[in-house]
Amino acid sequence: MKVLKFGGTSVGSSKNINNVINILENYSKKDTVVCIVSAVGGITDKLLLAGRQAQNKDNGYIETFNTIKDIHFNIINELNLDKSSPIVESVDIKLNALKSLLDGIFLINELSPKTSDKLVSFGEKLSSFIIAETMKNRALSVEHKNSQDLITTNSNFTKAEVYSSITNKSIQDYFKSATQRITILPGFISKSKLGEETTLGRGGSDFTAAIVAAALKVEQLEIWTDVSGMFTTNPKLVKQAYPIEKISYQEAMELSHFGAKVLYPPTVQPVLDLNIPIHIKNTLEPHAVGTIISNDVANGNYTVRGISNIENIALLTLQGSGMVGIPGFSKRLFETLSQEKINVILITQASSEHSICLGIDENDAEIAKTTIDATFENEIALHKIDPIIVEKELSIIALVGDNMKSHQGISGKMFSTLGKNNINIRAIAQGASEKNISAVIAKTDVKKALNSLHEQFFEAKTKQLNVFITGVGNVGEKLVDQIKQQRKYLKDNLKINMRIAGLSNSRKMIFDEDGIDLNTWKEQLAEGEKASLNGFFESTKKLNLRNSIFVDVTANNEVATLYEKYLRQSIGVVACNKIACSSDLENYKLLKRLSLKYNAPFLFETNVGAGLPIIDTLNNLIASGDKITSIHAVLSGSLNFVFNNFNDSTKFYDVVKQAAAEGYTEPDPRIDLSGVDVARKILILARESGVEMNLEDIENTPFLSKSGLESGSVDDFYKTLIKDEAHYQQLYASAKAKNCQLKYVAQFNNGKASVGLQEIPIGHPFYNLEGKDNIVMFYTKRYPEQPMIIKGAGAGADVTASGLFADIIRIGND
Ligand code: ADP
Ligand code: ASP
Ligand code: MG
């Protein structure tokens, strides 16, 4: 004999019902079959909604009833039954009875738990009847039997307890004399000894099936649902979750108790003692392997078996100095909750005994608060304890695994993963069996928590990076291209799954939590929502994705002021924008502090020398204990270009114009030519070397003419270049007379920094610097005479984009 249970989705449409019937027909060729069915998907919720509406005198219950009716008749119509089938008439009679019950609730304004059970029982009665009739119509040997005649419970309405010996006997007696090949039973519903209609608790059809399987001592119980087994975590929330092939009864129970809805928690109980395996299968994919729950689980080298979550949790905290060392507080607390039939899901008590924390269903929070405060009225009046604190909108997440007990460091990994992702933990509980570690977190963090924990414990160490880019001009576009081109390489070789989850230019912005399609990003962006800097931050924060990185590819002041907000959300910041790091020292220090505090990297390699590894090298030198004594550098690609091309046969104006046209200067060339840009860069290097200074502390000897320095606009400035050609030729002539080259040099020496034009003699490492190259010479304790030199292209969209790319990868490899 086979026992199979089909859930709400499995019987939720005519197509799925046909699948179910095919499966049953095939099974019945070899064996007799008992099939337990749920109500059509969503119907139990709708019945309860109609009941509440009727109770509250809300006429909407009629509409809800009509929806329930339509859903069933649509399915019946699609099943194409013979006209002779009595199904329509019988279903109509059942629906009329349902309507009368709802009218009654409406009239008396009351929905007791007893009536509620009567009400919801219609769901399973209807679905099982429709399926049985359809099978009869197809000439299969089938009987529809009401489980209420077989399963006897106490009168604990909405979650009744089963009297197992009476129930087992009824089931065995019935099937002893049954002659049909297939029996269809409604799940979830039962009757009390007094003949009242009861139910086994939400999700209880699984339990009905387990009771039948145990009574009949079958070889295996099959639970057919809408996913291919019990997954490593809820597949609806974590795309990378995968089915667990084999799992122990204890682990399955623990996962389901902690929210894995795929199995109703009490289901394991009846089959456990008899060692009947439970096979979870997918009606929509019948050939998928599914999950076997049994004792026969090899002790493989796994530790964490699954991760689950329970939603709608409220946390109660009872605290006060009057509790310390005095027995009896917990007893009274739990007694109060038990009298109110409030289920406690999680308990923690610090050894100081100063407080007890309890996790309960959010719906019970109000009543819990009132009754507990009443219990401790005296102590509260005497200020021995505080009124109970209730926090809502929380969830529990739990790691489950039989083998966790013999491994150290799992909770460490769990909490550091959550911490890194800025997920605040409100309470922690670990059972002494160490099969479960649970944490209470904000409801809004659940998806991120499950995804990051899943990545940590189940994915072949692939790390997902979620990149949010602001500024997709020249450099930004190159960065997107590089990401697109390298995605596969990164996945295969570095185990990094890099996705762009947000993109913005100055006009529009777009987001996609599954990663923006990089083949069509331009078209999507053109159609995006209106851009705003704060809006970009808010959307990034709201998506709340793990390993989020904000990339600033602008030169914008305002964008730089937002880094603080990103870092506070544990969102990493990668910037080629120099403004933040060369801003006021206090701001620079604040950003560094926030980066440490919130575990959010703040990287800006491209602030100096574009893609050249200058800051990274400097950081590595310092991290390894070296000390920077001085830095000599040519850090401006644009100035280098200008002075490499300027001579007595060219005009200064023409050369600057050409540099601007080729994109080597800032839009306002004065930022480069006045030395401000270079001053910012040496300031950043000085700060990274550990010296606290501001931009004003840098000595800047200008080479521009007086009128050039005083010009009011970019146009005026260009005019002064023509007018003052002689001034610039003079600079060139002076250098030429000494056989020198003009280079714009930045220096940092003994805590002081300066920038200015210098005449560089032959033989000096700067002398032959070409095009837009940069060069940096680090003199350190370990490199006292021969400096460490880094040299190469220091400007250009491609190299800057690859510098940004490298910073992002640095975070990925962390
Ligand atoms: P049925 O109606 O067949 O009883 P349920 O909706 O009760 O189905 O349970 C199946 C659902 O359980 C899945 O669709 C999935 O959303 C949810 N679920 C939660 N956690 C898990 C998990 N760890 N593995 C599989 N499914 C899970
Ligand atoms: N129909 C019931 C519910 O939705 C029982 C079940 O589907 O298992 O809770
Ligand atoms: Mg279910």
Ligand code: ASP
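This one's a predicted model, so the numbers in the text were calculated from it and none came from an experiment. Throughout, rigid core stands for the largest set of C-alpha atoms superposing within 1.5 Å between the two forms. Positions refer to the first chain, counted from 1. Compared with the form predicted on its own:
With the core held fixed between the two forms, Leu47 has its Cα displaced by at least 2 Å. In the core-superposed comparison between the two forms, Ser689 has its Cα shifted by less than 2 Å. When two forms of a protein are overlaid on their rigid core, residues whose CA moves 2 Å or more are considered shifted, and Asp715 is one of them between the two forms.
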Given for the second form:
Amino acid sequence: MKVLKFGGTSVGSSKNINNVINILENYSKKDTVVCIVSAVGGITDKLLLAGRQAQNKDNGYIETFNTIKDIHFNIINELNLDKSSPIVESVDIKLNALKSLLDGIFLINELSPKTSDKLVSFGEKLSSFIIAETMKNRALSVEHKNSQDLITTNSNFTKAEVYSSITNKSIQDYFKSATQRITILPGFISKSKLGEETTLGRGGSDFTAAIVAAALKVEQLEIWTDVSGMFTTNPKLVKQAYPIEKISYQEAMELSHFGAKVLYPPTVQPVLDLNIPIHIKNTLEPHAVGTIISNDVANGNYTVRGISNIENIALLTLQGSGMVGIPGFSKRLFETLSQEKINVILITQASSEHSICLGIDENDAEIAKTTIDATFENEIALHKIDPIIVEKELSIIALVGDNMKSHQGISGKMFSTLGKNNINIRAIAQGASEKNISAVIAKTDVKKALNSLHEQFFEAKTKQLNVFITGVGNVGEKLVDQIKQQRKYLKDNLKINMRIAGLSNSRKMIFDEDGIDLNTWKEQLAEGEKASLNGFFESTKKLNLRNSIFVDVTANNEVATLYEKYLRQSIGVVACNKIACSSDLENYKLLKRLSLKYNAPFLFETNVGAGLPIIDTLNNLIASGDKITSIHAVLSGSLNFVFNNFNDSTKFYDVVKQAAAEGYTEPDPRIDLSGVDVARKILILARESGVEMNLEDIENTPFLSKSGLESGSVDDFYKTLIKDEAHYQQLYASAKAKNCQLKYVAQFNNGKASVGLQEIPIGHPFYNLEGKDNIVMFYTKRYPEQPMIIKGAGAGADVTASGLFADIIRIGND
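Please supply the corresponding structure for the form predicted on its own (the preceding block corresponds to the form predicted in complex with the ligand).
Shown next is a single chain and nothing more.
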């Protein structure tokens, strides 16, 4: 014999009911089947609503009743049942009885628990009758049996207690003589010894199924719902969640207590006592494996079996120095809550006895505060304790697993993962059994917490990075293309799942928490919302995705001022924008501190040398104990390109224009040609070497003409290049006469730095530096005579984008 239970969603439409009938028909070919059904999805809530409306003299109960009526008759029509058949007449009689009951509640202005049980029983009576009669209409061997004839309870209305011996005998006697292949029973409903209609409370249909399964001692109880079993975590919040094939009773109950809606633990106690396995199946995907709950679960190599959460939690804190060493505070606190029938979900107490924290349903918070403050009124007045502190808009997340007790470091991994993602923990609870570790967090962090923990404990060590890029111009577009090209490689080889969740240019911005489609990002961006630097930050913050990285591909001062905000939200920052790291020393040091404090990486390799590993090499030298004594470098790919292409047969204006057109200069070429850009770069290297200095401390010897330095706009500047061509030709002629090359050189030595145009003689490492290449020579204690040299392309969209990409990957590998 098979016992199956179908929930409200499973019988919530004619389509789903047809699925149920097909499942039952297939089962009945091999076994006799007992099927317990819930009310049509949402009907119980509507019945209670109608009852409250009637009690409150609200004529809206009639409209609610009509909605209930329409739902059931729509299902009947869609099941192709003959409108003139006895089925329709019987359903109409039941609905008329429901209407009469509601009218009575309206007249007497009262809805007692006893009447409430009678009212809500209509849901299961209607659904079970319609399903049974539909199956009879299709010539199946089926009978509808009222569970109230089988399950006997006391008169504790709305949550009646079952008389097991009487109930077991009634069930066994009935099925001994039953000849039908399929029996349909309404769940949830029962009768008292006095013949009064009662209900079994929350999860009552599960309870009915468990009672029947236990009485008949079947091999397995099947609970059919709208999901394919119990998942590793909430699949609505974590797309990577997957069904757990086998799980122990204890694990299932822990997960269910903490928010998994598939099972209500108290109701399955009858089958648990007899060690009857429970199989969770999906009505909409009947061939899916589902989840088997039993005591026969191999330990395996798993540690955490699932991650669950409870929403709408309030945290109550009772604290005060007057509590220390004084017995009875806990007793009075819990008695007060018990008297108000307030359930305590989580408890934690400091060993100092100075405070007790309780997690309760947020809806009970106000009455809890009022009654607790009243209970401790005297102690509060004497300042022995504080008035109860209430914190709302919280949630509980919980790791669950039988094997957690035999694995060290689980809680460490949990809290480290949450901390890395800026998720603040308000309270922690762990039972002595070590099957559950619970933490109270802000409800706004639940999705990020579940995804982060699921990635840590259930996924194949694949780290998801959520990238937000501001500035998708020349370099930004190359970066997007590189990410698109390498996504599969990163996932397969580096176990990094990189998604671009936000993009912005100066006009538009777009966001997608599931990742922007990189095949159509340009079209999407063109149709995006109006761009705003602060709006981009706020949207990134609101999405609250784990492992978020903000990438600045601009030269904008206002963007650089936002780094602090991103870092404070534990959002990593990757920048080719040099303004922040060359800004006031205190701001530079603040960004470094925030990066450490909020565990948010702050990487800016492309600030110096584009894609060359200059800063990374410098940091490695310092970290290994070496000390920088001096730095000599050509750090401007744009200036090197300009002076490598400028001669007595070219015009300086034409070469600068070419450099700008090929993306080697900043949008404003004066930043490069004035030496400010190079000064910023040597300043960054000096700071990374451990020297404290500001931009004004760097000696900058300009080579531009006076009019060029004083130009008010980019257009004016280009005009000065044409006018002052003789000035630039004179610079070239001087170098040529000495058989030298013009190079713009940055130097750092003995705590001082300078930048300026120099005439480099033959034989010098800088002399043959070609094109847009950069070169850096580090002299250190370990490299006092022969410096460490890094040389290569130091400008261009592709290499700059690759440098940014490398920083993003570096974060993914941490």
